[in-house]
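Below you'll find only one chain, the form predicted alone, shown as structure tokens.
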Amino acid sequence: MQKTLEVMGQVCPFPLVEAKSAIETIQSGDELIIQFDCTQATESLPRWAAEAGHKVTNFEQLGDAAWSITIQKK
């Protein structure tokens, strides 16, 4: 299964804390796709998967300044 967590135009942490809220809520082989725009989650996203222990699937630029990561939960 996968959820879509869309957190365009907010500023960073929050889609790191959304994130993190976010992939409480799917189970373990599930997929969190997240749309953002703020340029510091391009790495605190991926860095908090791993450190989490979670696998990024897919991490593409959509835009000049937008982005799509997908994280599979652990």
Contents of the next structure:
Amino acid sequence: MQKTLEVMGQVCPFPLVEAKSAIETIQSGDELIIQFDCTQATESLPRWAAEAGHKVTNFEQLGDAAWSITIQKK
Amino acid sequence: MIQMLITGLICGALLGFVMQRGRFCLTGGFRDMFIAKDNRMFYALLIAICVQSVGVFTLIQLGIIDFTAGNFAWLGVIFGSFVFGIGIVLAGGCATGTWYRAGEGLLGSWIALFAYMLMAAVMKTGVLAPVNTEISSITLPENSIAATFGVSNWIFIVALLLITGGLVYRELRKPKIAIPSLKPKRTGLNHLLFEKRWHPFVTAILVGLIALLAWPLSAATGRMSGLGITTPSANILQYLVIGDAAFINWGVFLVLGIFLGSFIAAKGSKEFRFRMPDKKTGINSFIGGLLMGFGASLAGGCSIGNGLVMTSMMTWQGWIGLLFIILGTWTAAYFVYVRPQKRRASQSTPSQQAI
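Having seen the form predicted alone, could you now give me the structure of the form predicted together with its partner chain?
Full complex below, order starting with the chain above.
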């Protein structure tokens, strides 16, 4: 199962705040795809995922100031 | 004039570039101390303060620059810094942060920046100037911490170095976890400058060196101080509407340089795009900008002017100002992030139990 969280246009730290609450709504092993354009979240999202023990299965830049990260819940 | 323009722009551009690439965000750093119990950015700030402090006091010792701490306008510093701390959370970045995010194309930061310049000008030469003067006239005679205790500045500098060293050592000894990063697409210098993730402590050393460099460069044009953001930001607006060239100084080119440097960094790393905020973010940015302009003018400095520069000069204004900026950030963070989340959590629990 995958769930997409679209936080384009939201500024730091809201992408992270949203991601933290979205991951609560999915099952272990499911994936959360986060699409964001906040530069600082390129640092805060993977860092949070790693510290919380989730697995980052994809992390890519979509275009100018636009990124997508996929986090698999532990 | 030409010298002012060139050295100011270069110093600002270096700072903007380093801050953009290093993601050097003090607002986020202060906020995360509270909401994530993460002190890394605060330690990074301490590193930058140490670097600048050792450098500037060495320059003073050598007679290259001149510094007098003056008196301590404690009421303005405490109240202004607290208001400034609230403002930077609403605006999504401190004064410098707002300048560099504006360079990344965030239109919300343009709004915040305009409100900030406006309010700073209102406080310095506008209708609120008497209020500002009145509050700032409540002072204590001694601003220098060392002078208060009748000892050398170096005692406090050494103490700060030891404390910072200890904190950094402890932080670096924590077990490392691998943080996933984007696949590198570039090599060599291009990768290093426009792609690689910079360690906050490395960024902090660079910020400290640039802050140090600002002193002699600024002094050479007759402006005897270090990095400053609020007064120059107000000066731009004052110059534009009054047309008096007396408002133009080294600091004006410094802040314009931050914008330029951040733009170059963002453009070069494909992180520049004009981004329009939603209504709520736009309004918050405007209110935040006004509070920042009000607070920083009253306190005689922002998170850079007081938090980075006056701290390294070992003044009460710097350290008390920094403390109250942080307290303001925490207060605002509670109302903006913590309370809404608690509410959401308490609302969602009963419905989940029903299932």
